[in-house]
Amino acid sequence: MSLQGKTLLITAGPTYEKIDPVRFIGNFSTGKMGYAIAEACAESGAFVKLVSGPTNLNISHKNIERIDVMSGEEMYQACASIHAHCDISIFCAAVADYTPKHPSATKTKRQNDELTIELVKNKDISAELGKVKKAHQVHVGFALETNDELPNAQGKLERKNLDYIILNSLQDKNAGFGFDTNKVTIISKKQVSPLPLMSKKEVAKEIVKLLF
């Protein structure tokens, strides 16, 4: 089995959501586990659009075309312009909840005790594309949870639109950001899988047997 002639959208890594020139509000991931997905489908002969924010990481495959984005903004507007000829979506990013309403075009001076910056959301990028996803094509969200980690993501998987979640708790060992290794369990509509804790290269291989 393959996934030879189909295409696929994978975000991976954080947003950075900008204060002002050199502050931003960000989140701890490192796009490993969204890097690890994107490889492991180029392998099984899918075309990968991976949607990155900042991440140090590399990868070069020739089924892989990475494009790179800053703000969770950025991220909705490169996937909502690939998302209609994708076979399959994976949104794996960690995409920052809320973005600083009005970013200054100068760096922020320290002059009082206390600073107020005020926030608006950003768009949900699978909960978005969900609204719009057609019948063939399949949507695989993650949830990462630090409390009620089942029906917190069961809950997203009904809200979202999704085919599939995977859930990753910062509560186990060795899972979650900057580990290689994770715990996950995919969640589907019918089904609760729990694997043990294994590489996210492992669990890419996992994910990408969902997919046949």
The other form holds:
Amino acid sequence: MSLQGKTLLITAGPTYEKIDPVRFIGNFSTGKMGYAIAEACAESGAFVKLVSGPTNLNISHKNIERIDVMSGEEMYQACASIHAHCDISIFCAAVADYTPKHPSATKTKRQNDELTIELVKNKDISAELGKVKKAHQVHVGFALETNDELPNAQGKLERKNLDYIILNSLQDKNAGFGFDTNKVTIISKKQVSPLPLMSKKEVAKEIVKLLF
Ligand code: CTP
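Starting from the form predicted on its own above, please write out the structure of the form predicted together with ligand CTP.
Below is the entire complex, every chain and molecule, led by the chain shown above.
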């Protein structure tokens, strides 16, 4: 029960960015990693505010409050209102980097041979909250990389003012989106610690250990 008395913010799952009332831009995140971390933190005594994009997952634990959101902007608003009261924030969500600039209020009809959708950048939740992080607050982020994994992840650690970044490589078999297993490297300013392939529940426990 070593996170007893701590309040955590955890983001999980994908975000859906509306194109029109029936279509969206999304990604393959299932939310499994974030939900496993939420459960492991709650098990160790923390109170968890789980800000979740759309997933098929269920979670019920007396210490977990789930806040459902749809878009990156909604996720940002929910996190910004909670963050100041949290001791630890873990940014596990696969937030869409871009969102349609002018989502249509009506269903887009099939007319022209080509269709261009203008996109604008979503807010970077971890970077924005990194700017207002207080000395007593700890931030953990994830980096999903396909190439130049270590320098890319170290760059994000710096840019987003994170204390730890958990690197996932899409080059590793049985790791990442949809799998129940994951192979991660835990990176801090001082250390790079590769872990073997393990279940997402075990990875979650390793992350909890960082926070004791
Ligand atoms: N993140 C976030 N808000 C965003 C984008 C990312 O909070 N709008 C967080 C993720 O939850 C993760 C970390 O930032 O903890 C890194 O996410 P990732 O998608 O790997 O990186 P990006 O900053 O989006 O960079 P890129 O897509 O260029 O690799």
